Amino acid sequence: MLRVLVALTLVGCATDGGFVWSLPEGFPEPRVPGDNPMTDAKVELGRHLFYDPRLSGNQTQSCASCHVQELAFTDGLAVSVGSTGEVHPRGSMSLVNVAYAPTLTWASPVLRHLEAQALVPMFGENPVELGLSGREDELLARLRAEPRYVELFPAAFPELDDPFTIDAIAKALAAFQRSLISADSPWDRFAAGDPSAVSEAAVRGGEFFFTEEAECFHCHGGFLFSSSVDHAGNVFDQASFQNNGLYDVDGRGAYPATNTGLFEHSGEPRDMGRFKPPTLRNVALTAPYMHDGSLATLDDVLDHYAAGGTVTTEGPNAGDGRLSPNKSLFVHGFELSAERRADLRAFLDALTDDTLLRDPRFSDPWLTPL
């Protein structure tokens, strides 16, 4: 039986800061830190900062450079490239529904708050992303000189005598990112009771997706289509990291040295190759796939899971990921006929929220003159 996930009835839920969440039925209220309540003014400031290349040392990139609205806030690259040209080991994750993410990168178990995460691309040095390390005063001077910010910063932080601070920047960016709620895909409308919203092929694909034969839903279930989820009413830690059999470079489960997953943080052999299951919402737009972009298309992804892992036949990463001792028990392979492939593709395509891609609330405000 098909598991209905969410009904698309919008529910208004006001925060203490006056911001109103427009959440569909079935979406819980996001968890928001007590020292950074949501407000409309703070979200608007965060939107301006998100799209502002002043937030890179050489003023060539913004947050939006790696998180493009039309690509569900990813960048279309296998791995990201920073403002100085440094190539990163992993790709940009989608920011869609990031308000519900208990952890915020592919493999770190400790980076759990968007306020803290915002500092990493700005000031981190391994790798260099926006390249602002040591240039905090320069950044603040740039922002003070922009007429829009002269109004936006005090409106967002009226309690501060001087709102031009790094802490305020991080809080505003976090507030904007929490507002990126996506729940208006054809599949959402189908789940809400509109049988005409998706094709029969998509229905069949969804039915198979939620079977024990496919096992997809164990890592990509629930309203987020990810097992790694958090919200205001959540009691237990639901951060999740899984090894899906992408590599086995030494016959004992090793992953490439630059991308060992959770093992990089824990040092525990069982954590080798374990990465966060990303949301599948808008997945048709977020190619290439996996943490390192090594699977170019959704068909490649389906082949990977149908085979129970990926076999790399040559090069430094050669090995049979199907045989990894660290691989999740849910990745065991399944029969993938041409019809089933088409059905699964139709289902995954039905997770695209076109409204999100053109929503002016999330768009570049600098394109609109004052």
Contents of the next structure:
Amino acid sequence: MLRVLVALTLVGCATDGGFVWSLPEGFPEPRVPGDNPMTDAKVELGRHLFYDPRLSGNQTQSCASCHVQELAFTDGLAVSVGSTGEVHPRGSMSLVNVAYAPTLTWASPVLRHLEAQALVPMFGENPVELGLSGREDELLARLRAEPRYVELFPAAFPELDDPFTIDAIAKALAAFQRSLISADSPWDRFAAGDPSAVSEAAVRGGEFFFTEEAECFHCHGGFLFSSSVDHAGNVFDQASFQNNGLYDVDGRGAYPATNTGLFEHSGEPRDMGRFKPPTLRNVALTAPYMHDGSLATLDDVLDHYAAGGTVTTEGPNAGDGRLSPNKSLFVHGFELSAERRADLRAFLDALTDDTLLRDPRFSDPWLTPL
Ligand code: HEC
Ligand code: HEC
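Output block for the form predicted in complex with heme C, input the form predicted alone:
Starting with the chain above, the whole complex follows.
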């Protein structure tokens, strides 16, 4: 008993900011920038900011408008709509386990830190999301006027004389997002040794997912079900961008001009249509699918992979993605019987973490008294 108490005390002391990662089995420690250590106070401030509509120019939207907890922090739309009504070319992405993302957004190779990424929805003008560009002073004045922030900002940044800065906002938002760790799905419980956690169909679906016939695991492998994963102590660049054969509008592999993936950043023809493989955790909740929400359901996604790509029959994006010269060799199609479809669906459904969707630590703090 005494030994247990000593051990607990040591853990408590080790993290002097108070924040303790409670990481599931198999999850390494996330990489945290040296100038933004995790503390409970910072995570709590970040949570308030994440849910605060004062973070948009016209005070109609917060981060949470497009990243909804019950939808694993996506928004249910094919493409997102900003606070001024401007339509984003791409759909919202899940923020679950985003602490492990080596690159951020669907296809940027350069956005590598959550601190930097937070500034994009706040101040970006192409497209306008939160619409705060040129309104920095107004934003800070609004936050200073909120009694909760008078407590929360100094608690999170005790080293600063005046903690009401854009830099502090970005750091707190990043800390909150890093705390969004999820691994309590039925599949996790199955992997941890509870054979009754998932159905037999899900077990068969999971087995097929990891075969060379389905190939899913090449791009959606590992503890995040995404090949794009980084963590503390890792020395390899794990950024990953892949073309899964969604489009071919010119017979030479082109994607629609609004969304060319990594090509938009590199200009390299081989990068046309290459996007980050998103995590498949909670994928049953993140419809519609792909960067532009063009596949409505998981059955559409399974049809896509079974066919080795998507054929678009009409409209400006018409073309046969299956024949794209840029398509990954791992997207080659497979036999999809009714039973196999049901098995894969059962497996993907078993990746939903219901605890996360209700976890009070990640919920809107403005709904409850401090
Ligand atoms: C108008 C809707 C909208 C708002 C508001 C919004 N986001 Fe997003 N978010 C998106 C979209 C769309 C993407 C994909 C962007 C892209 O690919 O260019 C995204 C991507 C992200 C990502 C990348 C996730 C990954 O796995 O790579 C992070 C992190 C993120 N948003 C955090 C935030 C934060 C923090 C805020 C508030 C400051 C915010 N978002 C506000 C729509 C929104
Ligand atoms: C060559 C790499 C690769 C392989 C193999 C692959 N995927 Fe993907 N997957 C991706 C990429 C890249 C995206 C995003 C593409 C886009 O947005 O245009 C994606 C997107 C998805 C999505 C949509 C997720 C979302 O949130 O929108 C699902 C679901 C999915 N894949 C499931 C599978 C399954 C099931 C298999 C096996 C049958 C598989 N993938 C095989 C790379 C791959």
